[in-house]
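Next comes just one chain, in structure tokens: the form predicted alone.
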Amino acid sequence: MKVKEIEYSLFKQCLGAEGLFLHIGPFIVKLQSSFTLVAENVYLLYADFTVEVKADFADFHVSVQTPKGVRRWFRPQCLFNFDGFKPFKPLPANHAFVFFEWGLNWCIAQYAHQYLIVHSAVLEKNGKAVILPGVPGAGKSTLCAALSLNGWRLLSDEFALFSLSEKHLTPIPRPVSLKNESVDIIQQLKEGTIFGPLIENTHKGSIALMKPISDYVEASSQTAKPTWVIFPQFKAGATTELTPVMKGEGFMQVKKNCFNYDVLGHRGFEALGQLIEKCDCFDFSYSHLDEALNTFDKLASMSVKS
């Protein structure tokens, strides 16, 4: 069943006991947490997604709970757990949904090795996908969120998983991560969207999660062809411009963003030659997000003709 046919007291009270298992993407998630804002930010931002009180298996077993000791009666904090292992040190306890978040982010880079991992941004039109490395402060996750609102599938905001075996691009659609200027530019781009509440003070500054959209959910077992990667970098005033790149260029760019090319050994490097080799590669800077919107709509329109 879906997260939104479960009447939320009763989803509140399984995911605070034994825990409930969410089917992400690829992956199912046995996600337990006492915290009531862990409890609403799951039920409206993963509304769309499969979940089971029971089952059999489970890729990753998280928690987010409350710190044991005397800390936890006059500083909140809470703390994440994979599967018996605390990774992090406890945060304040306002955080506690976006440290499930991270927490997963963190379970899948480190173990998810059946995929090479590039940190980037993932959409599809007709198709065929475009891959955003992730480099701080180039506007992908903004740049991601637009596109998603425009017409582009979203396959992920933080991951593509280039699998190993098939040679395609697995989709883990997620509630898509906005910081600080960019909640509001998003929020005004179309009526209707759905966010989480505005969570200040983290380590990325002010954080909001835009729910994907279900069409997306739901095509989560469809992969995509890898055709573009595309390097973004947002600088204010700078015009909209595509320019090409070299593959030996993009196999080094994207393997900085790569979370295991190293552990994958032999296997990363043919995997990331495989990937370059699918792909044109581009270096794209823009100001105007309308001017973005259009000049990637206008290499998907190209694509279909050729």
Second form
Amino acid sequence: MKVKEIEYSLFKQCLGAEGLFLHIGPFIVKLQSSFTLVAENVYLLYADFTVEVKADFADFHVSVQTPKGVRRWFRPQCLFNFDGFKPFKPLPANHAFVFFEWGLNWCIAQYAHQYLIVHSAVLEKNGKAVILPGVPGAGKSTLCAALSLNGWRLLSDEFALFSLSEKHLTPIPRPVSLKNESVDIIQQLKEGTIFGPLIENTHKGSIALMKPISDYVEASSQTAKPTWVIFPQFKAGATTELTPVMKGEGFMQVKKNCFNYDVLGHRGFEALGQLIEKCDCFDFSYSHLDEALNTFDKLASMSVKS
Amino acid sequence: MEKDNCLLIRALIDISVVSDFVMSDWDLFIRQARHANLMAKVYCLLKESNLLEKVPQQALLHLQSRYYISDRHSQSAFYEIDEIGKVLSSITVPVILLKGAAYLAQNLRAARGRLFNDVDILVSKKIISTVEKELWKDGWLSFHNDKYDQRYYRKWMHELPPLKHENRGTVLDVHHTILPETAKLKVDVEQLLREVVPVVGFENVYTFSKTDLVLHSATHLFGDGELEHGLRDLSDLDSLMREFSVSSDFWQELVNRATSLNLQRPLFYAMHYCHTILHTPIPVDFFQTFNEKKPNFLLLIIMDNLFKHAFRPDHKSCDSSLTSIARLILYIRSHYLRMPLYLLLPHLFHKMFFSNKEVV
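Counterpart to the form predicted alone, namely the form predicted in complex with its partner chain:
Let us now look at the entire complex, which starts with that chain.
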């Protein structure tokens, strides 16, 4: 059953009571929360995801709750709980939904070491995937959102999950998190795109989440072949330019963006080596989104011919 | 003995119970193992018993994922052991590995799937300041800059304030004895030092003997009251005893050694709880040899009721209405065992009002 196939009132009720089992990429996440913000946004942004009321197994049992104490009434807060662990301090109650998103990111980065996990956006065209590792401010999410609205299948806005055993990229097409001015830019890019409400004053600035296109969610089980690693750099006034990067340099750059390279030890070294082996690496500077999109399309069509 | 309703404890007693697990059992089992910090250990137990194929893929990924971490920890611990051994050999001070590092260096089953937060070593108190200086030259620096913390460790504890390597970020605890100086129980560390065993393949590196490894682990858990990883530590003891008791003299040697070191009480508790909770095959006769060193009947009932909570995974599925109070009482007991009240009360007072960190 899809989230959108349940009536909202029932969805909210189940989420607030026992919780619901959401299939998010390769993971089953049991989410419980009585926050209306969480119910509304999950219902809106995860509308195309599979959900179960009862299931025998979940990878992550999480909840977003109201912390105990006076803050229940005075400047209310929310707290992320991972099966009894509380890895974060409480946040203002208006963060309840993004807290789920951040908390789930944490769970994956901490526990899913069957993958080499790179902090990056991943998109795919013609069976070939591009990895966009992201230092903050590089324009990773903006580019990712724009590409996903222009025929590139979204695998993830946050994580490249490179399977240690299968050597391919596993999709986890969750909502794309856009910050500050990129919210406006992407909203103007394509009509009919659905966004969650703007959440202001987070530690990352103002945030809005973009709903992934339903086809991409539908294709969650189709893995992709890593083909390019592109390090985007948004810079006002810069010319659009794709510059090849030596593989050794690419390795070191991606390593900096890995969540679990060190934790995996020799397995991390081998996996990253295999990943880079399969990919051409580029630096990419841009200042105009449409030119950037053109460059990516050219890259994809060139490789089809070759 | 009745069947424990905690899946993890049942599996630690006999790993083959997993053959009967249904998917919802796996869900709960993984969660309990995660909270007890025993995921990687469970993975190793399953592997050794050729039971990995019984594990559903989704559950296996979680166990394996944690196993990778433990594998990495062992690799890193070996590296640190080698480095520390070399650093201290220049001043001809033997390094005695403690706890996890010792199990690893001696290739004991207790090390399989164990996670390391730090490496623990022991050196004689007489030369500890030289050792500290030498380690400092190699990049091991104290990260407790608070004057009070420094004094707390140096004056009252059995170890230096933890050191962190400036490049590698690994943490090293340098002990000079196995119990806080302020603890009620006293140990003659020189006796332990006389019986150390060299580690094959490493220069200048030693561990305690088999009996002393068990006694140290028991002392740490029951004499010092450190119960943060209760079930993990009990499972260490279980693994050590199971492995060592292959030799028929082991139990007698263990009891004799405990007598000469005056550690019968912690050993009794270790044997008693390993036997009752994890079904460690300890010959019943040996419980008789403790005589007056055994806790009395009433005390044992109280302790049983407290420890049965402390040795459960810290997961809500294993809690009862008394769990939190039992843990609190044991926490207070642990501080009481570490320090007499006239030191403990000012310490807690300081920690509560002058420090924003948790009580060490």
